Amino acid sequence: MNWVDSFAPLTAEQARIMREDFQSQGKKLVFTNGCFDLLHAGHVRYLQQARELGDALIVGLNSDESVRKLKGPTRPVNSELDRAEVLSALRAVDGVVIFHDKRATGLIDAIQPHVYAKGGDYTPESLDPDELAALQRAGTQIQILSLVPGRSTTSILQRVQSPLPSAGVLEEKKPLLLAVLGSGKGSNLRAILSAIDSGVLSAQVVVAISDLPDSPFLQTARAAGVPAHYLHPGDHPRKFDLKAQYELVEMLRKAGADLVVLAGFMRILKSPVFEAFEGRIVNIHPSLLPSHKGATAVRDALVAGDEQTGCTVHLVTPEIDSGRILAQAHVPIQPGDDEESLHARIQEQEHRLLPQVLAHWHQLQAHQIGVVSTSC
């Protein structure tokens, strides 16, 4: 009997006797559920993350008839057998469970997993209120994972249905023009110089702004080449004052920005500001949100005693630090860490991401469509 011949998904029950066999040994059962229709390098990545929470990965498959309320009469790609003969060829995956609702609540109730894996475009606060209440139920553990930018079923079908450039014809992809603001040392905007420079990003800074007049991140601007600008804030500690947002919306469409880049910056921006570059302003922030908002996220880490935090690059919107997560990546704290130590880990990491996620966006922008989630 060849192996599309034997080939058979785990039942619900095959899947809960497993989390019990875990449980006896002190083993945890990570679960994670999604459409994963064309399979592609997103879906990878995140089921290895999900994989490295625990033990063993079961994924809850939406069949054929789940997939189409959700998506659509065209939809899915490939039946659900096939979907499930991919996942279970890949090393990160244990098993794979079909279900037939719209959501994995009854699945949940099942299996009633150690772990729950989900992509970086949820919070806690955003799951799917059965589903988060079977969880609740079970006593899982929720974990939102890295979002990778630019990788998606939808994506990969809008680029194969989009026509081609006529014969002898170069399509063209004009560089991402950048607004980088920061109030630091200016480390995350030589980071995005150096990926510049070296090929990876394809994009020009086309002004650096800062609420310090003698900021480093200004003179590394300058240094550069690049217009750099100081922008009076106002008198207030941590905002930008109303005619400073008005100024500023003036200095980023004089420059003709695409995005907007917060690195390092530390002023609250207000509606004048949101209203231009809506969409289209992103920020890198030290910590794995949505834990650990604000301005001292490396500190809080420390004190609440977690064993790993991390960097995120997220879209920003008026709530602090809560818009749309684009990527994420870990940083575990080690023993005799301090703010200092373990701030130098992050940027490090800071450094790798920010330019990726900008990469992503550029090829986005080329394709004109917007960053979606890895999960289905």
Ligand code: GRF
Contents of the next structure:
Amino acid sequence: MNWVDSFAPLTAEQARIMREDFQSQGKKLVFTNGCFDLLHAGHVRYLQQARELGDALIVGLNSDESVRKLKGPTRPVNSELDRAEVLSALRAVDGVVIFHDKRATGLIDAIQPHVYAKGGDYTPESLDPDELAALQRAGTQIQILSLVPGRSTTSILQRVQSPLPSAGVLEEKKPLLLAVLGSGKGSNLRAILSAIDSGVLSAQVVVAISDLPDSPFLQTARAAGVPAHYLHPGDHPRKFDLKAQYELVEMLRKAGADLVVLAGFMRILKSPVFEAFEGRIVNIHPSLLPSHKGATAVRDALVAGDEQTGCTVHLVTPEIDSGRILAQAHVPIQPGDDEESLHARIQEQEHRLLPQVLAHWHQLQAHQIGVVSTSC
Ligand code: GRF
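Form predicted on its own already given; the form predicted in complex with this ligand follows:
And the full complex, kicking off with our chain again.
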């Protein structure tokens, strides 16, 4: 038998009939769509999650012409029929329909699926407005699924296209295993995850830990599929008791972290953590250290009437905000700046600087790392 010739994707009409059958049997048809060019573990896990939302999963696959419109002339790498055949072979996928428009609106209108699944970099508000309208017309339930960090077609292509290392360093370095600690919004965690995702940073966030049970930081981690834990810091509102510090060490060791990143973590670490991770803890601080140490650094720069401030990535030592500086970015203070506007501009630099330092760390290893000095 010639297997390739025997493969045929579903037509939209066949998918619509399947949906009608399901409707009469009280079953749910799930639909998702995408390019699925170079299939990776992130796709497989995502499709598995989508399949679990109902009784069968249909994938709308962008045709070659439609991928080119979305991603440029060098994509797709694999033809639409090959992509459809590989997808169809997955346990989670019950059928693939190729569509030719940039968006899946027409296909959604035709199939009217019971459930629509989309990857976690979207929110219901940021879905394509036409697709969203089609889903609303069909009364489809929308489910946003978490993405698997560090896996993307773009990062695979970047790895394939990067020049070969020179002789003697052919062995690929293993990704940096990061533990990220935070108590705030989690925007630096997001910046790290997106640098990993785009292939700029070869790392994996193996655990995210917060001293606040429902912090946006933990929600960000969970949405990205990162193991996320709340650590009870003790009963004092600001202190971090010794028992909790030992628990933290245990969590970090269990996760196998190479490096601990403090990204807005508001408790002070003590000796159990320093002994276990000496020289392997970094912090991001919103000032040009050594100026304005402490928790009110942005306000302090404004009150001092400074012309510029910025952010610093530094090694963490028992003395607060005093360890060796690894990198700084400068941010001019503008007339009319208040704490919020200034902090927002500092954070733009943080989101660039922190992943850059981590990538540098990965390349050079801790003992060799030099100071990266940048300005905006
Ligand atoms: C950052 O501005 C960092 O410099 C400070 O805390 C803030 C954390 O922000 N230490 P986010 O939670 O990463 O958004």
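Here the structure is a predicted model, which means the values were calculated and not measured. By rigid core we mean the largest C-alpha set that fits within 1.5 Å across both forms. Numbering follows the first chain given and starts at 1.
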{"query": "Threshold 2 Å Cα movement between the two forms at D321, rigid core reference", "finding": "no"}
{"query": "Per-residue C-alpha change between the two forms, G106, threshold 2 Å, rigid core fit", "finding": "yes"}
{"query": "Residue shift check between the two forms, rigid core fit, C311 Cα at least 2 Å", "finding": "no"}
